[in-house]
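This document starts with one chain, in the form predicted alone, laid out as structure tokens.
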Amino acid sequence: MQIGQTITQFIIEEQRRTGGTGDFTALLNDVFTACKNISSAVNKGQLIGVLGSAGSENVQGETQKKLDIITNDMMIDATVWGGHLAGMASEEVDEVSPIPSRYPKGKYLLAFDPLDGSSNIDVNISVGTIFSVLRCPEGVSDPGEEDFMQPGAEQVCAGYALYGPSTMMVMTTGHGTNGFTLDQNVGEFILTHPDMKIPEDTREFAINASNERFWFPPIKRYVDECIAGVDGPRGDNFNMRWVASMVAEVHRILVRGGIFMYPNDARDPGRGGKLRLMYEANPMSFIVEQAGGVSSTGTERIMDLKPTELHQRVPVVLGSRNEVERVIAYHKEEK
């Protein structure tokens, strides 16, 4: 890997050491297409009228944005033509999206969250793209649920492309996670961000801190110890962070470390959490694992786990190793 080349050199070179056949190649070239084309859309805003709310709900309820719409067109758009998958699941989409007969249909399943964040993106604050790349179940032509349904651990691919300052695509095929920058003069992402490692030890978490009153034992006693700071148990001083973007949240500790907590809490909980499984949870898990950090629920490796249903949510705890391993040890501690 070199530093400058552009991620169709650095995609064609992982496809030749594992014996691709170019199929996977092209299908990520479609979806770097379609983050061009978001990240265009995301950046002209109010310029072209995509900002506001759409009048909409999505499956879980959500209200959704203009752009939200917008944004899972474009994806669609960008990678239902060109023969390499057999079908895709979008969150702002309730079912599975078929590949239509007048287009050849390939061996791969994608899942995506168009525009994750997008509550920020009238305001202005950094959104994202998140994708997972799946193989369909050999035999199978017509994908439904069921066949999405498997553990993260046997993604191909995950990646997400952040829309900040910068356009940046961050990805992984399950060796090493890697970084590459827009070059808004050529069109071209190019690496920038070779072998990401995330630092095992931190002093910065990210949680919703409005949702205090509701968090079970584990996560309030971890929280705790990092606001007593040096007169706490840790000895140390902590900062917060809180961005309402799980593409921002990662990107920060992928770059400096940190520590990301979306848990279930007693409000609900037998919604299971907040974050979608397949398209936020599984594919951000691969990425912070290939970085060298630990993703969790708090009690079970997120990747380990098998989807019941499309839309499933699950609590969230990711970033540096010890800091995890921490509240991963609280919670059996609270058994």
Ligand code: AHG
Contents of the next structure:
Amino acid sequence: MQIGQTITQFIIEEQRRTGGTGDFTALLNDVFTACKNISSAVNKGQLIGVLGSAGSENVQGETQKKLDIITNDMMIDATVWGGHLAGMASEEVDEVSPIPSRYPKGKYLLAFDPLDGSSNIDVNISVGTIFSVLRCPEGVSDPGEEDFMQPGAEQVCAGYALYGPSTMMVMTTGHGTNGFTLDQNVGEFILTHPDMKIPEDTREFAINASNERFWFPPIKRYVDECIAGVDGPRGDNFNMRWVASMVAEVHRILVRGGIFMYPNDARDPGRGGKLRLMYEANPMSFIVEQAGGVSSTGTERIMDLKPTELHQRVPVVLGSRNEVERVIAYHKEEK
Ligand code: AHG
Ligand code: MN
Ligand code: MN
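Rather than the form predicted alone that you just supplied, could I have the structure of the form predicted in complex with the named molecule?
What follows is the whole complex; the chain from before opens it.
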């Protein structure tokens, strides 16, 4: 029986069309292996005692869950040995992780969030893994933070794994966005969502409304108008969702449209929002744009930003084109 197109077959065929190297396919295969491993650990949960806090903090001052650390190690172990990477950067590690000298080095850089939405892990709600692949600058064999400071537009590939009712892998290499579902029996991601496209219009928004009192006027105006429904200026009713796992929110938007916002706010404006540019906002922006959506800070295209720090935060407004453009217009009108 034919099982459908595997993700490896898909990438090799895409590589033949676009002239990529086998090196890149091999790197992605290692990333997929990591995500299958993470899927298995997340799925077993407390059966193998992995839920709960690790009692430590990451560089961003967030309390780490046991699974933040376990999944970080899984991603590193699956990709470090293969000879395709020159360096790695993770949400859970302060600085760039070098490739140990016992392994050959390659030409790519990998940035990742090993477990996105980890506040949801103990309550058995969907979580994910996000990754971004960059080229290591020519002539650099021991990349440091400065070598990762490339705009999102330079990404070679971006993807996420979603550990939900099904485990899925959604990725782009700049030729559209494609979704694959893990067949647990076969152990392969199979193409199930070819050429995903985000509807241009939506009546569904996602924002953590508990931060409302800190919002700046353009975001407050947009959300107020949605909530006013048929009686307000939009003349239509809107629905709201907030999973608190960016991976789950972006996946919903890819499947049925929507707008997702994690804006900067007045609580700590210098922080620039919550989400991290290198391993959350940039890869998700690449995936969203390749599916016909828009991704902005509210004033700038996220993928045009020149990063300044590995763990830099950035405001995020992404999803259905016409709604994101409306939020951008509200920011312009505010100036
Ligand atoms: P992480 O678990 O990797 O730290 O990321 C969590 C992020 C993101 O996935 C989600 O959209 C957001 O934080 C939720 O934030 P609130 O808890 O403020 O709603
Ligand atoms: Mn995250
Ligand atoms: Mn995380």
